[in-house]
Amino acid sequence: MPADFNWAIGGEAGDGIDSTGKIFAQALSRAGRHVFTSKDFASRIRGGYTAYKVRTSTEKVRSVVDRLDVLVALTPRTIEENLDELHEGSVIIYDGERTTMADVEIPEEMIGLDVPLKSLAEDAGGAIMRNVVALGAACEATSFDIEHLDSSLKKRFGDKGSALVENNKQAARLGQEYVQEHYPDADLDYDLETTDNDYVLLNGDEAIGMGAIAAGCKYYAGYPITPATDVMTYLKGRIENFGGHVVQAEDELAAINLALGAARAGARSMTATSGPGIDLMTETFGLVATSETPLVIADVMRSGPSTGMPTKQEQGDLNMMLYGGHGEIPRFVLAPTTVDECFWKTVEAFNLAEKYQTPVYLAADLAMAVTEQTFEPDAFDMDAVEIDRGKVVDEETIEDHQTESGGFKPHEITDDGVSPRAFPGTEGGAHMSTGLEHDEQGRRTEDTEMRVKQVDKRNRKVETAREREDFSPREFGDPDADNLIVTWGSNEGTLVEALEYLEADSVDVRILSVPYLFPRPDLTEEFEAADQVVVVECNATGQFADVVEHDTLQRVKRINKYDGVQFKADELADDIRETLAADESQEVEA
């Protein structure tokens, strides 16, 4: 296993807890220590537990364990929240001068920095710098070079002066130097070393932005919504230097609708939204795989049903991908399963949509979204990026492509099912379309024949692109294992990292983590080599484990999480023994 620091902050939602944890997980990661990131907040602007916890190690982290080295609690709540992750030796920095934390009592074991943040930020400049002096603190109870945190500070508020950054690093040292001055003797074993190697640290949201820039998307059209709306967030202010536009709209159906009519003018576009908008978009779904419109909608899955709980995870929207709209929808659905795979899924999406004239649905989800992880940064290797636009005609080619009388065929009848596309402009090219059925100029037509040629070829293109494609799973642990495990989405990195205990324990599985969910691999080998399979999902039913049982005509076993927390290495490894070693007809509920 990794040595492997742990280090978090609590408080209440307004106390600046995300933008506190993030200026330390870029000082991590800008000494060259890998970071993993993860979230605990209320859906609320201000009240309610909220926290923000940083697993770091010179080694690549790929999840959250059990564990906490170093806690900043501004709250009695915080360390109440978290006992079971503190052991002996933790580090738990309060300030005892606030009246709420006057009475905190620290377990034995463990070691307790009182230290007056508030006091301190105020003889800094202001009292609302309190955070950063218990970050000074935590890097003197860390022995980590608080200069890091200087580079990390200016990143956070060089726009805003470099006075503000000053005071902010001066926060910093007054929290390290009362740390040096008043617990000398304390036995803070920690020291976090330090290497010359260069992270990228980014989100799941910021990478599907990247990606779709990259991708050449020329509009997003969006409504705010949790946990989706850092898309946007990312777009705005970068997709304007590449000539792309957001729009914030007035609600999700209006957001779609926006999307669906750049995309017809000929522009990569997108939108993205979580479960309750999805329900809104999906009647101009329809009309967009009805009309073969390419378009790439990203579902940021979060708890549910209705507004759920917002902020928490689950991967509950699956059915709802690949079955929901009225009639017989053809579609793609791919799911990332892992923060870079955020960006080369979202790339291929648009690829995809445009290949096949087809909607494409990204899966992601809260974990993923949320959730900052480093990277080299040839994990994002613009060079690499190929965009394919699929079959678009000009004026040369066009005339195979247009009746008798001139008329262009943009629903024309092919072995592929793949029709001609003309952009806007095209000379010929004219012509329209409905979500009425229509024949190949896109007239609507209730001509029998036409109907089945039309439906036919809109399906054909599913099965086009399960020829040409490779939509294989990624593949991890022994290949030779009698222990199959399956999974799909962000559980991959959690599912990787808990092999490591199941090695330990000389538990020997194969992993197949699944980024394609329709068209989806056909696991029926692989399912009959196994003696025992597992399907791993966050969510109450196993909506993953009846697809495949379905497709393949097997049993599984299943591991369904839905508290609303992500899975853990540790726990997830521990679920995985437990499941194996029951009974064929018993499930595991996380």
Second form
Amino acid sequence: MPADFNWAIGGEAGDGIDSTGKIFAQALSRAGRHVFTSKDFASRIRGGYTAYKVRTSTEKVRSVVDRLDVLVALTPRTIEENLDELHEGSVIIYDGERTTMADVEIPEEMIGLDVPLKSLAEDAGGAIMRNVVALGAACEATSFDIEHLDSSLKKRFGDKGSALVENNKQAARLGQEYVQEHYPDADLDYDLETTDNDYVLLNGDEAIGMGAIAAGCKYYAGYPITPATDVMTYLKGRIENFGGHVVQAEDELAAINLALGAARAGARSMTATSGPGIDLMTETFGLVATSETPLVIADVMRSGPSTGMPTKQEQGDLNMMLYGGHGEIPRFVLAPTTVDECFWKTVEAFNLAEKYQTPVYLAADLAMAVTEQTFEPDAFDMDAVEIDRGKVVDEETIEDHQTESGGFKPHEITDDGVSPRAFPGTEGGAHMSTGLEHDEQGRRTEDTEMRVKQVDKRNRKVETAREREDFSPREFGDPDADNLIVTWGSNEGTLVEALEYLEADSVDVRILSVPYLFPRPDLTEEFEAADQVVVVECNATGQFADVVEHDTLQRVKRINKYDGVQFKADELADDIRETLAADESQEVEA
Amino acid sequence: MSSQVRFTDFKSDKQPTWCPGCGDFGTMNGMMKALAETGNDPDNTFVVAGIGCSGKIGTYMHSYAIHGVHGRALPVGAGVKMANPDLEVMVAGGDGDGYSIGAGHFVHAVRRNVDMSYVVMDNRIYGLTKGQASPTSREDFETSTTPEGPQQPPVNPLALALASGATFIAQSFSSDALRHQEIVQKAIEHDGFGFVNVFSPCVTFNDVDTYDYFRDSLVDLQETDYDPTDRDAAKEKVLDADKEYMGVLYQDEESVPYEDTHGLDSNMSQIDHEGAPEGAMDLVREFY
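Alternative state: the form predicted together with the partner chain, after the form predicted alone:
Complete assembly follows, chain above in first position.
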């Protein structure tokens, strides 16, 4: 287990929690420390409890844990909410002069640093810098060189002028000095060492947006929805530099139809939304598939059903992505497992979409989308990006795909199921596309033979992909272990850390993390070789467990979490230990 | 090929299954002639069709085309045009498609002002589902689903367009072939969203809004001293409860289309790099 350090700032939404947390996370990252952040937020703009948590270590950190070492508490509720994560010796930084904090009692075994955040901020030039004073105090409490904070402040406020940056630096120093002066004897047993490593710090939504630009995506249409909005926010203002465009549509129906139009015009095109938006897009999803239009749709999942818990984690949309839509529709469903995989799976999604002329779902989730993590910049090596546009025909090759009378065949029956594609403007390529069943030229038909041929052709693309692509799972742990843990999506990092707890306890497990949900790897052999198989996922009914049971004709055990919070490594290790130890008969009774 | 394009080049080899006498024949002919007359050919034209009798138009025409889902043709057309401004984009739909299920998109398409034309074949009835009230049906029009009439006022598409900030509003009549063609041509030539409501009678289910009715009642604005650039005059005309008009009701000659305001001038289908675009590593450095 890495010698990690856990810090958080909490208060009311609107208190600047997010930006303060990010400034500290960036400072740590710039000091060569690994960072993993998480957010606890409510679906409101002001008020309500919200927190930004930072876990940091000199080694890679992949998940959240159940421990808090330093807490900046702007409200009494911040202390209450985190009481079970605070421990003996935890430091709580608060402003006793704040009316609501006047009566706050710091638990005896913890260290309270009462710092007049607001008045020190005013001394530095404005009460608004209150949180930065707290950051300075946190630096002192953790022996973290305040100069790292300076560069983070410069990044944050540099655009607004050097005076503002200087004021903020000053605010941080007043916080630092106050702790030095008033708590010289406090036993602050923390030491955040720095390294020379260069890291980048970003979240899953940003990585999806960056992957889209890298893949040559030129068109994005979307409608704001938590937690997918950051994809659009990222692309807006950046994709234009690469010849692209972002449209904020009037609703999700328009968003997917705008994206479909751009894709028909030949652009690499995408939309991103969350579950409720996927519901609205599902009708057009059928048209995308039937007209064989390449399109990438990211579903950044949150708690459902209906409006559910918009700011909480869940992986409840798997069945919808696998089966959503009337009729039978070939598709790809890819699930990135880490923030950097959000980048690579997005690149791959565009290639698969164009090579097979199908819609591709990118199954991300809130825990990954809003979680920032540090990476070596090489994790996003742009030189390794490849673009494959599939069977695009031009004026020279188009003749091979025309009828005797010169009609183009966009739905030509081929052995691999993939037809030629002509971008509008290509001479001799004019053709109709439709959601109606159609012939090779895209013209409506109810001919029984052609219907069967077209359905088979579309489904054949899936078989072709199985032959040509590598849909292997990612593997961790002991390859010879008797116990197999299977998961998908953002749980991978937590599982990999849970593995360290299990190993320390001599529990050997093998982990398979599955990033391809359709088409997906055949796990029959792995399941048969294992004594016990446990499927870990963030939903109540075990949607992926059902799917693999169906695939392998073998029962699995399940660990499901659906309280709105992502797995924590130490908790998950306990769950796995218990599940593996549970007697089969007891489990049936339970 | 554009120098010798004839309107018949826009015809597909599929025979329309519209009822004999349907207004949609004339509507479509006028659209094809207007496209040819404005110098387009099937390979640079993209037609987006909705659902219903009108939606069949994409099948009977020859061009790049897509037959969308019900009510969503306008965003598809906008996406096509934004991704490749070199294409001539024409969206066709019916009164149900455009003013009922797609009413939200209509308002926003008008606001967005993408340089494309939108032809609504308005027969004031649902034809393909065999005769139910449409959003433009008269208040007392008796149908299978509204035996006493809808008992609510019809949607006024022209007023809706004007209120939403339309830069081009026109109305035509499918059987007045020459005027219909001219009006659609003006919509194509307009720099922005060219909206044309076409009275396209349903001879099977609508015995009120007939060819005779429109022939006798429509006032052709071309035969008056009407000034289509005068927005106040347009307000009066589109809200006139006593008369219905043919011709261009409003045109903002200063209209700047979406592509211009948003700097869209490239064909996005082209990707000139085999890997990530040049400068992509800057995107990573930003996260230091």
